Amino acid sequence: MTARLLIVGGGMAGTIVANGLARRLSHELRSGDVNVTVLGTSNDHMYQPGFLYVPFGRVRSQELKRQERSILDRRINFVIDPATHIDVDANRVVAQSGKSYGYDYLVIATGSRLVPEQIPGLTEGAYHCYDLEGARKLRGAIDAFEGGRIVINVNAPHKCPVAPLEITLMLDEHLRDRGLEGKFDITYTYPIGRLHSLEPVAEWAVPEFDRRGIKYQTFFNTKEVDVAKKVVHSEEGDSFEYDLLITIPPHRGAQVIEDSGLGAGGWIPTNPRTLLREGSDNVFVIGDTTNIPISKAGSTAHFQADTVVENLTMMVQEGRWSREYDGKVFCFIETGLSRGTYIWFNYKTPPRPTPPTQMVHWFKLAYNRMYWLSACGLL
């Protein structure tokens, strides 16, 4: 019988399974013993780490966005047919038309979503990047910048992790060389008792805000945003006035993964070390929609989905197991517009951010333009 691979999402994770699932099985494929399918909502596919550029000019919207269908192996079926309802029990997924999808392995790659409406005011009072409508309208917003108090508001929980530093270290810098330097201030607010939630890097970071006079306050969850008087409360009673608020929004993983009861906030139990849906032998989860607590970041999804290709290619073909993920993630850091750094660390390695240097940051940049490659599974 025909060995049913079904994966519910069209994002970096589940194009790179697919990609590598189509690599690694093309003679399955050819024979017609597997069939290999991905269910998305939406043909446009998405370079989200691309939007950091967005607000100061660095990055054309376009470079941004490619047709899903020519990324994905021509052998992979591509169905825009939303998933309304995960059925692990029957091992069938049910989607926007009403159709039901069958499988034998299934790969849940759903990713996350903004939820800025679950703080009060937040949606109509601050501006953030985190998908390519916010980006510009960022980007509008600093360049209509002259000067005054700006507040860069993070909520927990985040894709991204690095980024709330990265658009504080960037803006502070792009001020600066627009010649606003001595005409603003930058107040950086953070959930926890640190900077960053990895403490080294958190560690790294305090030096670098105060080298540059950037302000911060720790123990900051948001209440709510007085839009009139243009004010960001905390629960914890501190309060502060800007005139230009930018916020990372607090996320939830997909609707469909809430409504079919996967898991609370849409994060579904995972192992992390088999990517195995928690109760599960044939159900992976991978990228943001796993309850994994480590950094929900294109590198996470990366790597996760290389060990999920490995495995499933091993128990299609031979019928036993692979290699299991062991934490690896790799971040580049902006620390302005010209100098970035590093972290990789995995569940035994913690991160050591390293000097910031020119190199790194034209790494980066290279990496933005090859991402497309690694997407097609060629990296």
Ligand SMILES: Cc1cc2nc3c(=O)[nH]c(=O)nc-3n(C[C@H](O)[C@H](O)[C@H](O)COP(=O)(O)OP(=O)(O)OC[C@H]3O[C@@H](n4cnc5c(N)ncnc54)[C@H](O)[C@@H]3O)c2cc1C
Second form
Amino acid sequence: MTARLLIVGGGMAGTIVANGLARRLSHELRSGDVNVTVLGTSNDHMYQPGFLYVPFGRVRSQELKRQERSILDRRINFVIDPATHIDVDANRVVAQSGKSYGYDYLVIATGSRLVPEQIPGLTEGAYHCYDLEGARKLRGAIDAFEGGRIVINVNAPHKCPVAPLEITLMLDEHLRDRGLEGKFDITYTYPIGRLHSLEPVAEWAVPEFDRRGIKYQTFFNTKEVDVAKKVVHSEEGDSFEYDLLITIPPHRGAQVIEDSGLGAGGWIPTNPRTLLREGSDNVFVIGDTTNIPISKAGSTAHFQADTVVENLTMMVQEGRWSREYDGKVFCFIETGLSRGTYIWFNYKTPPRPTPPTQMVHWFKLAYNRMYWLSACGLL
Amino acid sequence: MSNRTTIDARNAFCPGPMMEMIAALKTIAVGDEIEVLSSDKGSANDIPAWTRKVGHQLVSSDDHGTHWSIVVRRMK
Ligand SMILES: Cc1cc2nc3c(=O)[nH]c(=O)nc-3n(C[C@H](O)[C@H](O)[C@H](O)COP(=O)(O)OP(=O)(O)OC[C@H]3O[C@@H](n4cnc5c(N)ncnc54)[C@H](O)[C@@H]3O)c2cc1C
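Next up, the form predicted together with the ligand. The previous block was the form predicted alone.
First the chain shown before, then all remaining chains and molecules of the complex.
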């Protein structure tokens, strides 16, 4: 009998799993003992970390987009048919076309979505760079900016925890390079009592902000944006006037997760080590869509995908388990337009950032280009 | 009876216990509760103070030696 492996979501995690399986299970795919199908929403595969460079004109949009079909191993079935209901009791996924996809093993990798509409006025009043369209609009706003008050407003939860700091530092440098020094001020707002959720990163950011004159307000959870008056208010009772408001919008998991009753807010209860959905022994959950208290980042998705590939391969080939996920996350941090640093941590080892260097910045730029090799399963 | 959801954020370095709690509060109904397990002292201090400031209810905060257990009820 053919083992049916179904992956819902052809983003970073889903694509890495599919290509990893194609490599590891090449024999079984050839013999017909296994088939692997990816259900996606479109043929566009976006490299999201690249959005960060769009507002500063440092990347061309075309560089950030590839056809999913061209990245996926040709032995993988790729179907553009968004899932509308995931029925883990019946081992099947119903999709928009009305078709039902049965599986023996399921991997849910539907990522997260932006929900600025949860905060009154945020959609109308703020710019962001968390999708390509948003990043392009932000570029227009930054190009037109001639000075004034900028508020960078961070909301929880959001993916890529370091992006808010990166965009702040990059914007400061970009505006200075444009000769606007002294004509603008930046205020950065953050939901908890420090500048970043990682304590060592927050400690590193304070002198970095002070040196550049970037102001900050901690314990700022956005209540609403008064678009007419250009004021952003917090639940805690603080307010800031702005000329340019840049937000990291709050996120939720994919709509299909909520519609299928698989997790509040679209986040699926997932075992942090096995990556199995709580209550299932044939449903893996990886990437942004888990409820694991860990950074929602591409590197998380990648390391989790590697673990799931190992385990699925072992289960198919030998009927046994291979290894557990150790909580590894790795993030580059751009500290301006020419320097960077990085952090890594796992469930046991806390992060320790090192001083920024030009070398790490070049590494991150190189990785941005090598991403396609890694998604293809070549790196 | 309130529903209670537990987040085990012990040794969760990023986004950490308080960020997890703020995020989770957005997914539960008014009157329901979030319990956060945290090994981070900063969060054990910050969560109760923040909860009072924004108008949610601190149900309990217990020091278990190796970690704290903090329960917050969503009020609005
Ligand atoms: C500006 C920005 C900068 C970032 N920088 C970094 C960085 O420097 N380093 C880093 O590690 N990470 C970074 N990230 C985060 C990283 O891109 C995400 O964490 C990563 O893409 C998560 O992978 P995923 O597969 O879980 O989700 P995604 O890559 O978002 O993929 C989810 C896929 O599921 C599909 N899907 C959704 N619903 C359905 C459905 N109903 N049926 C079928 N398919 C569905 C979507 O179309 C999508 O293709 C950044 C993100 C942004 C926005």
